[in-house]
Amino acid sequence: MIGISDLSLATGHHVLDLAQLAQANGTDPAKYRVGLGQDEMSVLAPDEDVVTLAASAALPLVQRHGTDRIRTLLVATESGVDQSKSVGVWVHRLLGLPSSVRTVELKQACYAGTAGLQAALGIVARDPRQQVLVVAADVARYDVDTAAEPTQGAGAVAMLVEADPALLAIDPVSGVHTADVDDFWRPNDHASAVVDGRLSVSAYLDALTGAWDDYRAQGGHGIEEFARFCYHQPFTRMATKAHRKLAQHTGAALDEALLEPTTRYNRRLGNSYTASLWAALASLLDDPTDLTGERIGLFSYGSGAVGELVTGVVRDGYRDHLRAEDNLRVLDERKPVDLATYRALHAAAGARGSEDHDVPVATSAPFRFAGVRNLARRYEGVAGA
């Protein structure tokens, strides 16, 4: 039995409330509240940045289960800051790792935690005394007076994949779907992805039947086993959107009140791409209802694209080995930003460059990114964080 035993959450310094951007674009609060299911979006300090947000998820769990049976690094992104360079490398040394300890980054669009759990499993499947560190961590950014504007965010999961899991045991079958379609890319040459909107929807929900087809034909439980569901959530309504889907494909009756859980941290966090589904499943977790012997739907997707079904049971004694309190800080936390404040930094992140320079200490967080050096990018921690 392998599985998760731990997850902890990391996000932007800063928060915008969307209500302040439908004012400004002459928008109905509710399209972004009801429409896209969002209510906050979070805004990164001009010293953070992807690396900065994984590490400060990780951290958490190398300070409460230590470092020695850590064997693997894999962090997953697609907001990385280097071509060649892993973004789990300074990772590794911000938190302080072994030098024993492999070191990859993993890349294809918001899938690519669940790429990471996958080779998680097949790592501790082969020596089940080492313990893997996983980590989900992206920043979403499109242009500004778009569209896809009010569906930008950050944040960052990490999860400790090991033996006889405390949080939840992961079933050996999986179901997969993988399709060439251009929903949503980022070229090289640009700061902002582009997207669209319409066929990102419709190629998520021909991902997900196929994947429950695939999950189906590898010998995969029935409809009527599961007692919830978590989805990717590029905004947390696509959720329902998929529970729908799931629905009429299977002819099963899928109770929508039951997703409400799983979208309160992306509700606020706003997209994190590769993190935004293990927010969902912590957010799940952390709702004080009992879901001990429960067995939940995991749902995966990456445009361009690939979706994967994942499946898990919720350990017995689970609740004990939770961070509900210490999540809702993260995002309780957050320095309240106005529209002009939020546009300049976004405006700033934008132009910055590979020159050398160095970044002024603006975030509480406990890692930072520091400047560039030679080329270089430098991080440190943060005093007193």
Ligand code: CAA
Contents of the next structure:
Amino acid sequence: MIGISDLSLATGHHVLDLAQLAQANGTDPAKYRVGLGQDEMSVLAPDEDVVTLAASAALPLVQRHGTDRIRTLLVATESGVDQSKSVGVWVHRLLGLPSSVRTVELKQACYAGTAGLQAALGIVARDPRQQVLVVAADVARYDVDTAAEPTQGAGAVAMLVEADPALLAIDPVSGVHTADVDDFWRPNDHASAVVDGRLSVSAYLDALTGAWDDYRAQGGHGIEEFARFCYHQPFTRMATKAHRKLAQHTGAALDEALLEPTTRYNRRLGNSYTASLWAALASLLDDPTDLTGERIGLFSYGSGAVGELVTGVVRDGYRDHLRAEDNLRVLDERKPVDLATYRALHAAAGARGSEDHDVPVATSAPFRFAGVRNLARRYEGVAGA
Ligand code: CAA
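For comparison with the form predicted alone, would you give the structure of this protein in the form predicted together with acetoacetyl-coenzyme A (CAA)?
Entire complex below, previous chain first.
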């Protein structure tokens, strides 16, 4: 039995209340709160990026479990900061991992964290003594004054994958669906994603039904054997759309109220792309309802497009290994920004590119982006964080 033993959340230093964005662009705030299911979005400080998010999410896992059994670090992201060097190699140094840890970055839009999990399961199956550190981390960024602007956000979730897992044992069967669709992508010379919003929603739902059908064809469990579903949440209302689609597709009566505990973190993080599904899982497990022995369906979607339905069973005693207070504190301790500050941060993000510059200290996270020297990005620990 192999699966997830630990889950830890990190996000940006700032938060924007979406009511401010609604007010500024003359939108009814209920459209964001109810129509999209989003209350807030995380905003990065100038000295934060996907490397600092990933390292900050993973640090508590290394502190709790040590590094002796970790031989692989997989960082999944679509917010990479270099075309060659993986985000994971900086994370590896910041965490003080041994040189005997292989490190790589995975990309397929919001899906790559799930690819990381599948790779980790395979590695542990070959050698059950090993642990794999999988980190899903992203900064969701669209142009301002677009329909997608309220669906930005940022976050990272680190997972420890091992044999005899403490939280969730992943079932061997999963369902997969790949199709070449131009619903959302980010060309190499663009700082923000390009998106066809309507197409992206229908491509997501097509991937869900395709993955479900494949899951069943592979011998997966019947719909009645699932207690809960977690969905990738580009905005949390998308989980409701997905659940309705799955109900319609399978003919099952699925209770939409059971989705609410999966949406609490993402309502506040905003979209965190590849981290979003795992933030939904953390949110569900951190809820006080006891899910011991229950089967959970996890639907991962990455535009472009790849979907996968992964399923797992919650382990006995899982509550003793949760980080509910820490995860909530990460959200509660963000520093609110007003609209003008958010817009200034949005405009400035990455604007200096690879020219030499220093970035002043702003974040209170354990790690920071210090600037660029000789085309190379520099990262360092934050004293006292
Ligand atoms: N009160 C309550 N609800 C309201 C409202 C009000 N005053 N006004 C509107 N609404 C509702 C609408 O009825 C609608 O609900 P339904 O979807 O249930 O019909 C909802 O609010 C959204 O309204 P619109 O459809 O008019 O929203 P929009 O066109 O302005 O933008 C969007 C929606 C296309 C999703 C846009 O936010 C977007 O492009 N987002 C980025 C793309 C995205 O997230 N796609 C998701 C699938 S792709 C994926 O999952 C990968 C990924 O992470 C990007």
